[in-house]
Every structure is written in structure tokens, then in C-alpha cells.
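The chain below stands alone, shown as C-alpha cells; this is the form predicted on its own.
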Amino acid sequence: MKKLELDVRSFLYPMPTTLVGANIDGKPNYLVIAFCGIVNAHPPIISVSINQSHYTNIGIIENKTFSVNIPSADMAIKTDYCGLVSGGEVDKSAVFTNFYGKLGTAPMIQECPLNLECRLIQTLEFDVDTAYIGEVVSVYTEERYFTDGRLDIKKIDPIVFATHERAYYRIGDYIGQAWNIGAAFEGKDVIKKKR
């Protein structure tokens, strides 16, 4: 079939959908972002992008804290309106119940199944967005999230993104365990190079 090209974008399908947490004049704000990625494993660091007009830009460079909290499927509704209204109109720290960790700055939601506290690192200026790159210190969730002591996507049931639908899903269907599955693949006209 021919590939047909598409008008140059960002695809990464699909996308997490998080709540970005940050305390402006002391208060907790939540928006919506779906930019969110991993910039590192060790240590931690997760960067995520936001549009330089939004409230929330605020709080993160002034308390150089910000969280990213993972809602799941259950919590559609909220976390959209946490992206339909901005923070400088609408007070949105009642939308959830809010905690704190060890930073004591970077506002977490007790509702989300994840939750993880950065402080900021870096932050990377753009035409239009901000890329705010920030080093997990803490991460937090429910022994109700676990099977067999590992975190369960199921339980957590993230919603993610399609940006060009502008829709949210979920999670499907569970296809086999990574790093083990490929092996089926060997000896399947594979050319190795001689090293």
C-alpha cells in the first residue's frame, strides 16, 4: 500500500492524557496536557509542554515544582474541564482533592491512580509552548493499583489521547509481554551482521 504523507506534526499516538499540577499564590491548579514524555530513566525525568498563555506556566516557574497526575477513565469528565477553563477565570482547587509530598509545593490529586512530583530542571523556550523538564522526586499511588506487586494498567485504566480525532480512549487489549515476544521472530530470514 502507499504511504500517504501527512501535514508535519507531533504524531505520537496516542498520547497520555495528565494533569499538570502547579500552586499559584498558593493555591492548587490542574490543566490538561497531553504532552507529556520521558526524557530519562536514571534519574528520573519527565518534560512536559505547555502552551506559553496558560495560567499554570505561573506556578511552576515560581515555585520551580510542578506534578503530573494520571487520571484514569472514570475521571473523563473533570479532567476536561480542567482543560476547558483557565485557572486565571475559575478557581479549579476544589475540582479534586489536592495533597502534597516531600516538595510541599507541586499539588497532587488524591483521585488520580498516579501521581508523580517533579522539580523543575530545565526549562526549554519555544515559539509557542514551554517545555518544562523536571526530575520525579517522588511517585505515589494505591495498593489497589497492584497485581501481583506490580503496577497494573488495567486497575490504573489511563485515558489517552488521539490529537487529531480530539478524543479520549482507553487502554486495549493485552498483546504479550515485551522484551519476550520478539524472540518468535528469530532465525525468520534475519541477516546478522558480522561484528
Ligand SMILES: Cc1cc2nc3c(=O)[nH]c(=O)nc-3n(C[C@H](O)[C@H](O)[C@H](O)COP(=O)(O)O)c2cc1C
The other form holds:
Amino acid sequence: MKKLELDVRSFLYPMPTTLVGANIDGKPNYLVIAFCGIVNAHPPIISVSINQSHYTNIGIIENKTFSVNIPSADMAIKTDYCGLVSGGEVDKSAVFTNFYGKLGTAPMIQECPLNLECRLIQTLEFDVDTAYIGEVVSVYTEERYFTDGRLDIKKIDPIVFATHERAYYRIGDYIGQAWNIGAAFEGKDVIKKKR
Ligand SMILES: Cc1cc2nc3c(=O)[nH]c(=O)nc-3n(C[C@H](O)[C@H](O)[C@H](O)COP(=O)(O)O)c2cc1C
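How about the form predicted in complex with the ligand, since we already have the form predicted on its own?
All chains and molecules follow, beginning with the one already shown.
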């Protein structure tokens, strides 16, 4: 099949739907961020890229802390609202129930099944967006999101963002175990290397 070339701004596919929180003038503000990624495993470091016009920048720069909250599908309307309106125009501090962790200035959302509390360690400025690199100092969840001692993605029910459709989806079916099912592949295209 012939490959079609897309706009290079098609980025990664799909994207996560996260709510990034920061305190501005002592009040929590949240915005939707799809540009969120893992940068390092040990210590755990993540990045969030935020358009320089957004209100949330002020709080991250002010406190050098922020949070990344993973909303579940039943929070889709409130989540999208935080991506539609700016904290510069509307006070979003009462949209969710807020709580704070050990850093004291990174507001987190009680209703989200997963909360990452981050300390800003680096800032990378690009033309339009600023990438905030944060060390994850704490991760919070609740007992009800576990099955057999492990976080259960079906219970967390995260929202997947389909960029091209500008749409939200739920995660789909279980396929198999990672670092496991690949062992069953013994194809003719595999050429063993001699050492
Ligand atoms: C699905 C979705 C994903 C978004 N992803 C990002 C993103 O990755 N980076 C960004 O700067 N803005 C993103 N936005 C836009 C901001 O969330 C939006 O402009 C928000 O209202 C800014 O809020 P603030 O001014 O209170 O910070 C996204 C919005 C939606 C709906």
C-alpha cells in the first residue's frame, strides 16, 4: 500500500489526556495537557509542554512545582472544560476537589485516580511552547484502583486523546502480557546475530 505523507505536526498517536495543576496566587488552576511524556526512569522525570500564552505557566514558574493528574472517562466533561477556558478568565479552582502533597504548592485532584506531584528541575523554551521537566516526588492513588496488588487500567479508565479527530476515547481490549507474548514469534525474517 502506498504511504500518504501527513502534516508533520501530526505528532505522536495517540496522546494521553492529563490535567496539569499549578497554584497561581495561592489558588489551584488546571489545564488539559496532551503533550506529556516520560523523560527518565530513575529518578522518575516527566515533561509537560505548555503554550506560552496559557495561564498555568505563571504558577509553575512561581512555585517551581506542578502536578500531572490522570482523569478517568467519567470526568471527561469537566476535563474538557479545563481545556476550553483559561484561568486568566475563569476561576477553575472549584472545578475539582483539591489536595496537596509534600511539596505543598502543587495542587492535585482528589477525583483523579492517579496524581503525580512534581518538582520543576528544568525548563526548555521553544518558539510556542515551554517544556517543563519535573521530577516526580510522589504518586498518589486509592485502594479501589488495584486488582491483585497492581494498578488496574480498566479501573483507572483513562482518557485517550485522538488528535486528528479532536476526540476522546476509552482504552480497548486486553491483548497480552508485555515482555512476554513476543517470545512466541519465530519468523523467517528474524536473523540471529553471531557474537
Ligand atoms: C484535548 C486537549 C489537549 C490539550 N493539550 C494541550 C497541550 O498539550 N499543551 C498546551 O499548551 N495546551 C493544550 N491544550 C489547551 C489548554 O488546555 C487550554 O488552552 C487551556 O484552557 C489553558 O488553560 P490556562 O490558560 O488556565 O492555563 C489542550 C486542550 C485540549 C482540549
